[in-house]
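Take a look at this single chain, the form predicted on its own, given in structure tokens.
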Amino acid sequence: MTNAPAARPYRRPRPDAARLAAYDVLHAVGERDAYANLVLPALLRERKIIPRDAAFTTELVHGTLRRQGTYDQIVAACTDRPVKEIDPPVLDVLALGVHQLLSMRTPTHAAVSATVELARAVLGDGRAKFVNAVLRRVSRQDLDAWLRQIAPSYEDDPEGHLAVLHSHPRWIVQALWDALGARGNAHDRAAMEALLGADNIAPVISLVARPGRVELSELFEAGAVPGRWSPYAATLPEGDPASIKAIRDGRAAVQDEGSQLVATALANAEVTVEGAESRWLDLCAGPGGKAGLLAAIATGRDVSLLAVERRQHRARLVRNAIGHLTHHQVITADGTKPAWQPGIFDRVIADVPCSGLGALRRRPESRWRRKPEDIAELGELQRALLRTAIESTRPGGAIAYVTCSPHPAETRVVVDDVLRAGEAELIDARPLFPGVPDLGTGPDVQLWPHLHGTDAMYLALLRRTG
């Protein structure tokens, strides 16, 4: 009688800690609606993850989010189950593998065993054997190959063909491809291409110089370049910003160049009040990246800023980029209720919420988390916000409408219909980016990823008639 072979003792799952950690952020994202830009950070810190590592998880994650749509159609095309009834921990691990393979130059035989041990610590051995065998399969192909096979054909289906390929919803590349009225030959295509394509490209650290608390060369001194476009600006090109003293001090911040931009504008637009400036009006405040800017630049023209801010958590954030500047004040108040008489304010700023389309690459979840009918919500919103600014200004005084999406109903759409009551007139916004190429036609600015470097900011500029 011969011995059956003794089982082999089990084996606990060891996996890598910058996969790990990836895991876990895309984890947050999906079961908390959290944002991986927040919370990738605190959780390098946390775990001491060392600098290459967190280099790695950075691309992980944020490659991932980016195009999770694309991965999983080719998920969908390697198993015989819907992609819906596959538990989302399971895709998230899944994505994490086909990043890897597909878009990353980690070894095939490193992603899958790395994916697979990953697997085995966060969804036990029973899944771990199905995530291995998809990824097998997934590896069979490269990227071009896999979207040669899922995509539908340009000719065929423009929208569905450029959603495949960049990776993002049908619904948000018409939304884009309206916006930027380019359709019907290949010229517009490429520039289609080149928008979507610059959405999933991880945009470069910006800075800004609050002026009146720092200068730029301190931001050189510790490592920064000149920015491209705004007087304020600067550009990381590695590291951590924290660990600037200026950044942690407050006078200095991570700002993308094209908030740092409609600031300004409205901070040198020319207005016609009677007598001197006194206070400015900061309506949507929070998080305060352009309060903390607009009262640098108020302080030193002896102004007042009075920043509004609906939530109590963001309002602190606002105090904190205001900083030591007494003489301005943060509120908690609704803006579409204004808690102020009417017609006192010489320069306002409303900053409304808005979709985000202008900042996928900063936040790749918003493509897969807004809806096409969060727009017809924000909507009124954003149209009582705008009347609030419009009322809440001098005559002669300037307003900035101002979005993060170039979504046409969320820009020109809100404005034109404000504009019908006959209480303001629009300003060429353009001459107020002085150095900005393909500012279009105006009177509004829209700017773009593609040809400026900087989220889509959208910008118009108005003149309060009385």
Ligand SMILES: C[S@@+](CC[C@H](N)C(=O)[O-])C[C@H]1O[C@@H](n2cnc3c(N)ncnc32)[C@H](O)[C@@H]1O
Given for the second form:
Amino acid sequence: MTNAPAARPYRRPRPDAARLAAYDVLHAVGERDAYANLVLPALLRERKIIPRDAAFTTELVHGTLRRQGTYDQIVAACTDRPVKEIDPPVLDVLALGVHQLLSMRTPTHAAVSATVELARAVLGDGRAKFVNAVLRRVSRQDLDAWLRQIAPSYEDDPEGHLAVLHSHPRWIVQALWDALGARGNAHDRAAMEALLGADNIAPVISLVARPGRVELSELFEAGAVPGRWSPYAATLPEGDPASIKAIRDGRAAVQDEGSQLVATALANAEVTVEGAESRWLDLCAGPGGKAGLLAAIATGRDVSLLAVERRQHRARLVRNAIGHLTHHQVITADGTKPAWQPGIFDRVIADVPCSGLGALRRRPESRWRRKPEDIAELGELQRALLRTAIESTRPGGAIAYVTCSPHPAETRVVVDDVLRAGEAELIDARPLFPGVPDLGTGPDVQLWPHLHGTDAMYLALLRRTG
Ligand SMILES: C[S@@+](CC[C@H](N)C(=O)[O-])C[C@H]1O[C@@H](n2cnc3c(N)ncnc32)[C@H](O)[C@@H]1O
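Could you present the same protein in the form predicted in complex with the named molecule, rather than the form predicted on its own shown above?
Everything in the complex follows now, all chains and molecules, and the chain you saw is the first one.
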């Protein structure tokens, strides 16, 4: 009599906390349009994930979200099913596995077995088998080999090639290339690759020392080093900014140097208003980065800042950023329907809502969420806000039109359209960026992550005429 092999006893899946947290963030991002930058830190705190695991989860989440489009194509090459027919939670688990296999140094066995364990827990045993089979196929070659296999050649399809290689949607590659300028030679290709590559690297942590409220030396004593361009900037090479007292007190803040530069340029622009300056306006102030800096500068000049923000919770953030500085005001209002007299402000900033194509490195999921239609949809609001900004400015006063997008439809085209009314003129913004190279042909300024290490901030500086 032969004994049938005993069935393996059922073992409950035990995914590790770091990978489960990464999956839960990806799921929240896909399912309810959550922002990874908000969900991830809260979840790491709530689950008390230890710092080493937290760093692993952060890399897993950010890297996977940035490269999700490319990873989906690799998965597609490893299954008979079209990606569209694979459930999003399965694709999320697969993308996490692919990132560990191809872009992190996780050993193949650990990457596959830990991801399959995760799949058993969140998808069930049946779908975990599918995950196992796909990941084993993915692990047969490295990322470079996969990219060679799935990307069209540069010669046949330059945009398609770069889209796959650097994991950006094709329309964004096209838009960024248009913004960067002419294409067609090796130099242009290198610049484009540098820009797309910069989008895939987390930015350094830039701090601003709000003038009159804190000295840079206090930030240096807390571990920061000098920034690159802005007179108020420091860079934090490592550690948590919240551990710095000046940041907890609101005397300093985390702020990209590009944002600091455009706000400072407005503050330093020459104005030809009659008499002394008394009022500045920030028309789109939330969450208050530029308003915090402008308010600090304005205080030193005995000028008051009015900060306007349409959304209440963001207006609250602006109040925090301005702190207890007296004679500044924050109101929750629609900037296109001014609740103030026209022509009364000496300096006005319209940092308008935009597609955010210049800050993709900061928001790992945003490149896949944005749609080309978004840009056209924002155009009317951008024009209306710029018109209000101009109408609110005294003759001879300065207006800064700012976006964190380099897309021409959100930058020059908007400015040119609004300028046709003849109420303002463009002035050369470049001299207001002393020591900053590669500012282009002017008169407006476009900053770039690959050239300046900042977000791709755009500034058109105008003067109110007549
Ligand atoms: C690009 S953000 C501004 C960033 C801000 N200047 C900073 O440096 O932190 C644009 C802001 O404009 C606000 N906004 C959108 N439409 C608005 C409107 N009609 N009036 C006033 N604010 C508006 C958005 O809620 C958002 O907070």
